[in-house]
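Here you get one chain, nothing else, as structure tokens; it is the form predicted alone.
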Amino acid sequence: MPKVLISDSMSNVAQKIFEKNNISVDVKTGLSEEEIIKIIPDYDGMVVRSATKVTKNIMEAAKNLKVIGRAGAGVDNIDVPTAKEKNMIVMNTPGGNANATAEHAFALIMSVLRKIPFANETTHKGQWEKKNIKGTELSKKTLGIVGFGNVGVRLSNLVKGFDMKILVNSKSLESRKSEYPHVENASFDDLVTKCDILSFHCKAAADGKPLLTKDHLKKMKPTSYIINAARGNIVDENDLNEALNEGLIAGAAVDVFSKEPAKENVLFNNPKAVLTPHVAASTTEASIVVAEMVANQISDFLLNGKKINTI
């Protein structure tokens, strides 16, 4: 019988799906590098979510593992490199949160524009701070979207209704254009020179290095908003928090850290900044779709062979 560890928090239908399937399936959370690399040799397949690092160490001492799944798209906590060597397959779950994710891109979107959290903070303060917020509409505003893929396309159609012009930067979507009549694409330079909203929902550069940096943001418009929901080293976060005091920028919106988690990090307790700890992708029905996907790609694989959502 196939046994699987689950060794992030995400919704029990993964654990009854293995179950149902009669595959062996232990969860344990919260566990360290080492307590890992004790117990992994006992295992065919493991699930994570963003918690666990998938280190070189751990697949060095997992003997048995055949496949490793990423509840969620990114996989940047995997070594992906090193699981091809020792042949384990890496599968995601694409499009399993990208509603989630997306909707969370639009709720920091209006957040940062109408100034919500000070709004907040400051009214349950009873300080009524009604003259000094003065907010800013989405419509009629032109938004520029880097990456076209899930979460990308679902934020495009979500502000459909505010009468916005949309720029994609998307290296895929000029073979797909057809599909999306309510966009245009666009190079990097005119989302970086033309958007009131700079969205980003791409991944990461191969080299690590941040796709916008401060020679971007000195040509943005000084009413402009930045929107992270993707990757944290995206952008260069001390350049982000330079043009920010320096007004280059109105504002941003980050989900997403250079280190995670966050617990100090140069953008804190900047007015202009609204902060949220990667929480872009965790609703109620996400997690559950992509405890669901993730569970039975694993089954399908160690009991059929069958691969889905391959990296």
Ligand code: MLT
Second form
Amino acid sequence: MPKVLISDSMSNVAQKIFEKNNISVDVKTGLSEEEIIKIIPDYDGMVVRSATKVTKNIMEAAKNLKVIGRAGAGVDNIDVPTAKEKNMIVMNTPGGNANATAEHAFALIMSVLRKIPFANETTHKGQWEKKNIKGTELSKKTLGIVGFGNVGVRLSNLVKGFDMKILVNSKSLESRKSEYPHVENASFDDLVTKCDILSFHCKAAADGKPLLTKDHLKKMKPTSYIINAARGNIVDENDLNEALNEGLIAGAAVDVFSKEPAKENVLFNNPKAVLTPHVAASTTEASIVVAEMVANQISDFLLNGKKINTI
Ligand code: MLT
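One more: the block was the form predicted alone; return the form predicted together with this ligand.
Full complex below, order starting with the chain above.
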């Protein structure tokens, strides 16, 4: 009987699917690398979210491991090149949390444009800051979406009806343009200079270098906003903080950080930044869908050799 380790907390739907498929499953969360190294030789499959870092050391010790499944989209916590060298399959669950992430990006847009966190905090304190809270509307504005995968597409669909122009920067859009008549393909520089809201929904660069730095921020409209619900290293945090302080842009809303969990960050306490702790995908619905997807995919691979959503 194949054996699977679930090493991050996730919906118990995953466990139930493995059990139904007669796959032995252990749920052991919060383990250190050393603790995982000790037990990993027992397992054929491993399921993670983002907390477990599946390192080279773990893979070296994993004598029976054939498949690593990520309940989510990003696989930056898995050493994919080493997995490939060792013929281990890495799978993710693309699209499983796309709606949740796009809705959170939209919530961030509304929060920062309408200053909701400040309004909430001060109203709770009885401060009645009405004169100091003037929002910005979406109507007639330009939204720039960097990356047009499941999340970028969903966000573009969510804002239909808000009377916005949508510019997209995506290499793959040209060939599938007819499916998305509501957006226009544009260069990254066009997005930087023309957008009122610039929202990132792409992968981080392979070399980890930020896509958006001070040079770009200097070219943005002073009334514009940055939204990042993708990965922390896509936008240079120091440059973003300076841009907010120098009035190069009006505000930012950020769900992801260069170092997570973010216990310290240059953006902390910047009044122009709305921050959330990497929760864009954290909804009841999405956590069930990604757990179902990853457990079904791993079961299908271990029982039938079927490879779905491999990296
Ligand atoms: C993802 O990569 O799916 C999201 O960032 C959410 C998560 O970390 O699970």
